[in-house]
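Below, in C-alpha cells: the form predicted on its own, a single chain.
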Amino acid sequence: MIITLKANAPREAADFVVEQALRFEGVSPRVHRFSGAGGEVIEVHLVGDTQKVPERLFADLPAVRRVVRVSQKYRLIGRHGATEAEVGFTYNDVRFDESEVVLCAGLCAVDTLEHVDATMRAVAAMGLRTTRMGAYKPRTSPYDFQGLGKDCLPWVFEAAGRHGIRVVSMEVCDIRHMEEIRAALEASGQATGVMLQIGTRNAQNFELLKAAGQQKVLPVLFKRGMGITLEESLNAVEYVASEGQPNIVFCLRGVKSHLGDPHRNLVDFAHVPVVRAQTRLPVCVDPSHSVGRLRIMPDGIPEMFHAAGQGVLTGASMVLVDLHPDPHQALCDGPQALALDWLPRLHDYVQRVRACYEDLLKSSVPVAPDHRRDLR
C-alpha cells in the first residue's frame, strides 16, 4: 500500500501515518521523499501483510492525496494508474523530468585532457549543463581500452567546474568505482555533480544495483539490458529504488537481436511511452549505441538524429549522445561519435522535435483521462 501525501505536506503528517501503520502486526512503513515539480512529495509505503489495513484509515486524513493498494511488481517506481504522478527530480540545479529534454553529449571514453576540455567547451557553448564522460569502460574484448579509471577523475571534474557543467554522467562497473568518484568529487570541492550510469552489461548485477541505491546522494541513469526483457530491466531499476535511491533515469539504448544490420542494436524507442505509462521515471534514449554508426540519409539528416527524434516525439526527456573532438582518434566507439561541429545541429533538431511533441499535446490528439482504453 502506498499513501501519497499532498505536495509540501508537513512532515508530522508522515509521522502520523507511520504511527497508525505500526498498529498492524506484520506491516512495516517506509517513508520516501521525492522532489517533484510542485515541491516535495512524501510517500509512505506499507510493506508486508497490508490486506488487513483499511484504506479509509488514511484516505480521510486531510494531508493525504491518494491511497493505492499495490499489486504491480514495480512498487516504488510504478505509476500505479496515477496519470498525474510526479515524475523526475532536481540534482545539482538540473531538472530531470518531463517538462523539457536534457541533451547529454560527451565522451564515451575519456582519453586526453585536451579532448575533455574541448568537448566541455563545446557543450557549454550550447548552454548545456550536462555531459557524459566514461572513466570506467567495460568492453567485450579484454584487450580493448578499458578507460583511464580514477586517474582521470580530478581533471575531468575540474574541467566540468570550469566550464559550468553541473552533471557528468559516468558509468560505474564496481562498487569501488562509486567510492572513487565520491572521493574525487569531495577533493574537487564538489566542482560538479555525477550521475552514476549503470551500463547495459551490468543491468542484472544485483549487488552493484543495491550499492547504487544505498548511496543517497548521486542519481542513477540505468541503461536497459541489451539481452533481457523490458520487465526484467524495470525490476532491476526497482532494486535501486528499493535500497533508498529514488532519483533514477531509465535509458533505452537498443537491444540485441538476430536480425543483424543495418543497426548495431534493434532500436527500441517505441518503448518510451510504455515505460512512461508503467513508471514514474524520466526516460532517456541513446541513439549512439542503438544505431551504432553515422550515416547521412537521403534527406540530408543523420540517421542517428532521426532515431533520437523517434524517442523525443514520444515523450523522452533526455538524449544521451557520444561526442568527440576527433572521432577518428576515439579509443571507444569512434564510428558512432559525433564531431563537435554537429552538436549545434543535433541540439536544434531535438528542440524542433520537442516543440512538435508539445504542439501535439495541445491538439486534439491526446485522449481524455476517462476515455483511456485500448483502441479496437
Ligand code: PEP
Given for the second form:
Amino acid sequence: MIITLKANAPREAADFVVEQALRFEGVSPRVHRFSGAGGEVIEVHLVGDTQKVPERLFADLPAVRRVVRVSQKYRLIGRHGATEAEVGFTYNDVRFDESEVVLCAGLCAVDTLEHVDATMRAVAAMGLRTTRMGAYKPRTSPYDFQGLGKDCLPWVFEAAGRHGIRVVSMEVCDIRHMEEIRAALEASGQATGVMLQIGTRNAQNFELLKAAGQQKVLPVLFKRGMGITLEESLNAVEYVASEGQPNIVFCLRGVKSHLGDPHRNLVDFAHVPVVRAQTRLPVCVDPSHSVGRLRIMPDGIPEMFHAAGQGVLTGASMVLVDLHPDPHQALCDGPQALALDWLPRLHDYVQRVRACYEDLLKSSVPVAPDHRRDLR
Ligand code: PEP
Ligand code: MN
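Okay, that's the form predicted on its own, but what's the structure of the form predicted together with the ligand?
Below is the whole assembly, all chains and molecules, this chain first.
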C-alpha cells in the first residue's frame, strides 16, 4: 500500500501514518521523500501483510492525497494510480522522459581515441548530447577483446566534454567498475555524465543491481535479461529502485531464441507498451543487439531501422544503437554497427516515426482514459 501525502504536508502527518501502520502486525512502513516541481512529496510505503489494513484509515486524513493498494512487485517502478504518475528524469541537462526520443548512438566497444573522437563528432554534429561507449565488455569467449577498461576513461570523458556530450552510456559488470567511473569523472572535472548500463548478462546479478541503486548519483540503463521473463526483468529493476536510485531507463534488446533467426535475438519490441503500462520508466529499444546485423531491405531501409521504428511507433523514448567510423575494424559487434554516414538517416527516420506516433495520439484511435481498463 502506498500512502501519498499532499505536497508540503507536515512531517507529523507522515509520523502519524507510520504510527497507525505499526498497529498492524507484520506491516512495516517506510518513508520516502521525493522532490517534485510542486515541492517535497512524502510517500509512506507499507510493506508486508497489508491485507488487514483498511484504505479508509488513511484516505480520510486531511494531509493524505491518495492511497493506492499495490501488489508486492514493482512497488517503486510501477505505474500506480496511472494518470498522474510522472515518467522520467533529468540527468546532466538531458531529459529522459516520454516527451521526445533520445537517440544514443556510439561505439559498442571503445578501441582507439581516433574512433572515439570521430564518433562523438558525428553525434554532436546531429545536435545529439548522448552516446554509448563500452569500456568493460562482457564477452562470450575469454579470448575475445574485453574492452580497454579504466585506462580509456580519462580520454573518453575528455573527448565527451570537448564535443558537448552530456551523457555517456557505459556498461558496468562489477561494483569496481562503478567506482572507477566515478573516480575518472571526478578527475575529469565532471566533463560529462555517465549512465550505468546493466547488460543483459547481468540482469539478475542482484549484488550489482543493488550497488547500482545504492550509488544514487548516476542513472541506470537496465537491459532486459535475454533468457528470463519480462516479469523477472522488471523485478530486477525494482532492486535498483528499492536501493535508492529511481532514475532508470528500461531497455528492450531482444531475447535469446533461435526462433528469432535470422536475427541475433528474437526482437521483443511489442513489449514497449507493456513496460510503459506497468512502470513509470522511460523505455529504450536497442535494434543493434536484437537484430544483430546490417541488411538493407528491398524498400531501401535497413532492417535495423525498421526494428527501431517498431519501438518508436509504440512509444519508446530512447534508441540505443551501435555506430562505428569503420565497422570492419571494430573489435566487438562490427557486423551490427552502422557506419557514421548512416547517423543522419537514422535520426531522420526516428524523428519521422515519432511524428507518426504523436499524430496517432491526436487521432481518433486512442480510447478515452475512463474506458481504458475495459481493454485489459
Ligand atoms: C551492449 O549494449 O554493449 C551489450 C553488451 O548489450 P546486451 O547487454 O544487451 O547484450
Ligand atoms: Mn555490443
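The structure displayed is predicted, hence computed values, not measured ones. Positions refer to the first chain, counted from 1. Heads up, when I say rigid core I mean the largest set of C-alphas that superpose within 1.5 Å between the two forms.
- Core-superposed comparison between these two forms: CA of residue 27 displaced by 2 Å or more.
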